[in-house]
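Coming up is one lone chain in structure tokens, specifically the form predicted alone.
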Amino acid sequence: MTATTPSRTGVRVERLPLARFTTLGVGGEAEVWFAANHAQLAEAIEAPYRVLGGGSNLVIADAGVPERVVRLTGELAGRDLEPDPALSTDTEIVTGWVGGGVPLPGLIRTLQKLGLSGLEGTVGIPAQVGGAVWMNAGTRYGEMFDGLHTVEIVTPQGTRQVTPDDLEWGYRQSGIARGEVVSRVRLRLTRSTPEAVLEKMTHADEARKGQPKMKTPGCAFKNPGGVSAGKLMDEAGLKSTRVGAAMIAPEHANFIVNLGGASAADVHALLDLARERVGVPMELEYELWPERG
């Protein structure tokens, strides 16, 4: 096994499979910082990096990736959602400081619990704070630049905070360029009631119960031109079609799920052949690590 490099900062450095971080559960070995602050952020993305949060969205090669691999935690990973005095409202308000590496579901419930709305639609998603963001994930019930106030942004040049109103985003992307890392947010949200939020989140979990349970990054394609990429491809007889142990899921055709002991080369064949089935140009919604040519 290769030496992982030494950190002055303290970062915890491991050399470790990255198809543990995963939602597909494919990915081969890289150099992974645990950052843990600012600091120890700094100096994690001082050599080439990539960040990785809740590992849905994305498929990694089978031989892992060169740069170092970045996740977030401590208080990187903590959250303040009491409401800001100065900026908030009778009916809105706006929160402390939420650390990319907060897991998104446990946040939503915690949302819910207190009766505070803008998220809802994100149900279910299983990203972290950091990376939602980043790709402004969403369901059709609603997006993460739905609920966001301030965004901070991290690179090798220095930290900034940006708003909404800076960024040019939009469906599933955010402006935000790749490789800077959404190290933590302030939320805007409406105040509601538990009842009336749990309400909404229900009526957008129950869109997702025909999507499948097993491993999987999510839909693999964006909708093209507001076509439904799942009709396209289950038009084109492609559910339930296998490479090795990847399938493109039975229940819903826009997802390819791991049966176990998959590889990153089955998910890739299976992208390639429903392109080349569907005829139509489908734009990847998977993040590829390293990025195919």
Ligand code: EPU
Second form
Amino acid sequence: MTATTPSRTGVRVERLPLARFTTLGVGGEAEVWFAANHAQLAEAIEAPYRVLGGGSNLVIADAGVPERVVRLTGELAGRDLEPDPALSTDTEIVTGWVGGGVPLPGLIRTLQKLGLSGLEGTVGIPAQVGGAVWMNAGTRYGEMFDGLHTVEIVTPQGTRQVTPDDLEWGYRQSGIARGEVVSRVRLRLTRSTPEAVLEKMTHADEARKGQPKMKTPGCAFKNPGGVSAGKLMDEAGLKSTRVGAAMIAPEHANFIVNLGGASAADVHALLDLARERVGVPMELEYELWPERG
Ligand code: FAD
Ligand code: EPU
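And the form predicted in complex with this ligand, for comparison with the form predicted alone?
Whole complex next, starting from this chain.
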């Protein structure tokens, strides 16, 4: 792995296989820009780019992608959870800045220990904060927008700070455009106790018991009209269907798993097959890099 394009702000740039950054474990090489602060992020997005968070919602082609792939590290993966005295009350707190590159699972555990409630419904989502906000990740027990005060968005045109009221967010969508980078957020949380937060987390965790433990990018399709896409796929007899080394999970039909050595083409073929068999229009939840026509 050799450094490629030189950077004037000191960004670490390396050509790397993207498979290692994804939960599916699939994806070829790209030039990865590790942006550790705002100046580095601004430089990283001067040329065509994609932002990679926890890689938990991505199917990346075996040939990789031609654009720069930007990862948030350093200051953009730091967190200040101290209550802001000017904005916090006896019942509610507003934190300092939490970087878009912060791993969500660790953050959720820390908030539980601090007895801060609001985001515990997202327990078990293996995202980074930026990626989880970008798609308003969640479960029926809660979603990212339940605990946001401010979102900072960086684009090649500049930086802006917005509140949830400024965005058209909803089920698995934030209203933040593709390519706009969620660089950091401030959280708005309710003061509770570690025990009460843990109890709520336990319910959300239990809903995951039927999900597969293998390499996967989570649910393939959004639930159409509130009906479980997994249930529809199950009823269409798709569980355990295989193409190459990719398989529709026997535990939950909306999960495609990598049995070892799966290619992006194997996953694409299973997605096509599922859509054809189910017959009801289903919107893809995860993202294909590059996009397919
Ligand atoms: P990535 O997969 O890296 O990227 C996904 C998209 O987000 C891309 O468009 C990327 O460009 C964009 N993005 C990433 N970071 C940023 C950023 N900082 N700024 C702007 N855009 C960014 N999802 C749920 O909603 N609920 C669940 O219960 C759930 N369970 C899951 C369980 C498993 C085992 C797995 C593997 C996935 C699950 N997912 C779930 C899917 C996934 O975790 C979410 O979609 C999550 O929001 C993806 O975040 P990420 O950081 O991994 O983003
Ligand atoms: N079901 C089946 N067969 C299946 C899958 C599900 O019959 O193969 C049935 C279940 O028995 C249950 C119903 O469908 O009666 C709902 O299933 P589940 O509780 O698993 O919920 P889901 O709607 O399939 C959603 C999210 C998950 C989230 C879980 C738990 C979507 C697309 N999926 O799944 O999110 O973890 O609820 O809250 O919204 C993701 O988005 O990547 C994801 C994993």
